[in-house]
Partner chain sequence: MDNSPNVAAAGAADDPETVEITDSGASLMTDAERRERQIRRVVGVIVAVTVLSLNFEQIQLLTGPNRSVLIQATVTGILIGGVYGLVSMGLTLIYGVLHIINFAQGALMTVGMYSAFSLVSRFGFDPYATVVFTVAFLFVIGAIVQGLLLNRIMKESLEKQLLLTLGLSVFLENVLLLLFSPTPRAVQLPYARGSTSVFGITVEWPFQVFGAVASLPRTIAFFGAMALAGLLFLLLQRTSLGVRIRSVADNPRGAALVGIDVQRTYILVFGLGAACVGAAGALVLPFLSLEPTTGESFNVIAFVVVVLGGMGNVVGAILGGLIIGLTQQIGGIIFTGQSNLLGVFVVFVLVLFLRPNGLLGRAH
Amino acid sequence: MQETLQRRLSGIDVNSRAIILIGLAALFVPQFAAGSNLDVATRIVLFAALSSAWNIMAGYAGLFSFGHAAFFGIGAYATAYLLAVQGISPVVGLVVGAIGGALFGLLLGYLTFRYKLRGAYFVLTTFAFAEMLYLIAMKFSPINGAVGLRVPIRREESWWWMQFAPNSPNYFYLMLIYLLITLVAINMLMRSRTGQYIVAVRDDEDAASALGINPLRSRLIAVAWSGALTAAGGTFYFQYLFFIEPPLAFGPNISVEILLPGVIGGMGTFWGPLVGSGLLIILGELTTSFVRQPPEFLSFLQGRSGLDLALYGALLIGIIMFLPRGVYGTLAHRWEVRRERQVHRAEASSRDGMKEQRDD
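Single chain structure for the sequence just listed, the form predicted on its own:
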């Protein structure tokens, strides 16, 4: 029995084991965090998942997007419309939104890749699509235009309706489920042959094409997965805030909030977005509390308008300057370089030993 269990565990990759451990450890977070602390933990988990979804495009596929609010807003408004107008569960809205995000990703991807938009042109195109949806949402009466939509309040708590009492730990667990599903989906994708094709096209499109890989197909798959998972996050965000409006759903601010954790944590790394999300939100809380209650000798800074944002921005600039691969990305790279050096030393020592034996 024990040997069978060990064989099964040995067949699980490192990332999957880490996902299981993180999921088990996170179950106890609400026991140690309450009120504003639990809200911070919830936002860390939510934006870690959103940035991980963004990382499929920007990190693994090399398609930097500044318009992921488009996918996010599609998911949020799909759920909002079905729930607030049609009275349909957000669980259904989650599925509809994810499908809508994937289809929109395929449309965006086909139009940009078909006409070979690259680099800054691709970035601007993603931003333009998000702005286009923002302007449409502002005037589109079925979703209440600029006024937005609210979650209808229910008397009882319900997982089916994703609605709980204020400050309920169930919202944290809801975001945790979203994060774990996102991480598992990304891990499965990137360990598959399709995921390897996506990275191969990113690294060298010509070489990948010569090996029979279809660059257009690989990129479209990456955009569709990223769009679907990001749209799912829009559903959870709407249920958490109880409200959605065009600036919240399609505004540039949400695109920046989605991409920053991946950039700060490390693009193209599995755990970078999670590390970046935790670091960013904690730094934001610390700079805000610093300005509200500075040390005695810095009391003249108390309440200075915009100072917390200036400090926050300075810290981000410092991280980007000194850790261009991101926090986790830099640490992982240094660890890999160190491991390779140890391997080379071991191989050199082995060769020297064999040479001495032959000389003897």
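Next up, can you give the form predicted together with the partner chain of this protein, since the form predicted on its own came first?
Only one chain is given; partner chains and other molecules are left out.
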């Protein structure tokens, strides 16, 4: 009973039809949203995918990463270097970045497993790795150090060069493809035997390895997938932003931005990061427009920055205090508990019915 509940909560039983439905529905978003609204939608999709990739490690594998900017930056800079310095298509950069992210993940996963870094130590290790890459990137001349790299502007639109006219809906579609691929990959991974192993190792490593599961192997698979998918996000981010610099790629704020949607929506749930990304980015957008034209009594806020992030911080505190499973996680849990109870009651009544029959 507990087992099935757990498994459903971790989203393994999610129907892939829902992913297709989301993809079809999102195709029409550019019809309704244009200009800045399309930008909001694009960022929601991007961060939903990034946070979902983070969720493989933090949610399903129980490896709380506080340094996902490392993977993200590897993807962004692999693409940026190949495109801006070598003139190679971002499609190649995407593949190279994803492989780089996976390899970095394998290194991190192996070292932390080998040296048994758990809990606080694991968190600090991921943080330190991201921070080291950040400091190196700041002074590394082949990628232009702190100055950063720009996308060379082309005359014509092209999918191969991932470049379109400003405000083109194609950027949204690009992110949508990324999100759908990420969701399908997670769905396949977590429904597979390996995915079950990953969750089993998270729940009880000793018991899992007693049953013959190799904890190192399942952990490495989770970290490699998470790293590759996050690095892919770096590529798309660079193409969308036209620009990358070390704070935007490896900065600690990026790590926080990647993990927040998952935490707010619900760690270890399939839909949590998507819900969290929507909530956070829309909230950020509302506060930005609020600060632009505040009401009379709050006029001192006009043009000041910081309100949106201060609200993020307060929201994070509130969620941790009152909805520790996250927004979606709490709802899913309630729904699940109710269903279990109904099943229970139905079973009990049918058993009672049988007993009465037998009594007769």
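Numbering follows the first chain given and starts at 1. For the two forms, the rigid core is made up of the largest set of C-alpha atoms that agree within 1.5 Å on superposition. This one's a predicted model, so the numbers in the text were calculated from it and none came from an experiment.
Peer 1: Does Phe290 shift between the two forms by 2 angstroms or more at the C-alpha, the core having been superposed?
Peer 2: Yes: Phe290 shifts by at least 2 Å between the two forms.
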